[in-house]
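Below you'll find only one chain, the form predicted alone, shown as structure tokens.
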Amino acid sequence: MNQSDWRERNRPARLERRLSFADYDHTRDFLEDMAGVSERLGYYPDISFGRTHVSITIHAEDGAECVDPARRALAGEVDALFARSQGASS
């Protein structure tokens, strides 16, 4: 995970990223990549998403204070998943 890119938040625990694309395609690419990465985890982070862009929050697990190593493996495979996605729109 790429500590610079996420924002770790208190109450209630999360971590937040924006992500922007150079086109609508892009951004349906990736949340379309998105959603098998949470098929294949188990976790389905909160998603919200504009024409260039997406937002992604994952929550701690109930009543935790912080984000366990579980969740913050997940922020390290958006991030991986986001990278790929830069380099093939280049």
Given for the second form:
Protein chains: 2
Amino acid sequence: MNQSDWRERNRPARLERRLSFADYDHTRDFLEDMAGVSERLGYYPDISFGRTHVSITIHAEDGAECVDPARRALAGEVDALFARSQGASS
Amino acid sequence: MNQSDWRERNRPARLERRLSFADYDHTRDFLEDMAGVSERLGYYPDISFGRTHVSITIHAEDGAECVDPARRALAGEVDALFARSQGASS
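To test you: the structure above is the form predicted alone. What is the structure of the form predicted together with another copy of the chain?
Everything in the complex follows now, all chains and molecules, and the chain you saw is the first one.
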């Protein structure tokens, strides 16, 4: 997980990252890949998107003071997906 | 557009609706259909989603006091997609 790319917030504890894409096709491809990761991990972060941006919020488990390692691993997977996506659009 | 299902808000002028789905597959199918509508109309509403909910925000054009008929037509298409989706999951 690229610490610098994610904002760590409290009340409730969560990680947030906003990603920008070249066009809607790249946004859709990323969301499609994210769906696969969510299903594999059985965890579904809150996702907001428009034509060329996606914002992801990974919440800590209910009542937890901070985001646990398993969900931080999802943040790492998001970083990897996004890096691949950027490689594809450059 | 089902007036009762959408919340009309101001500052900025927009329409909002939250939709619930039986499971993630239905959420994904709906989002896929929405992507097709967005591309056909060339308008990309702000969409937030989790495993079984989707929230859609249709903004008025920049500076407009209210959402114009063309974007209200998108709200109508969202209603139709959602109704079909509910039919598919019952």
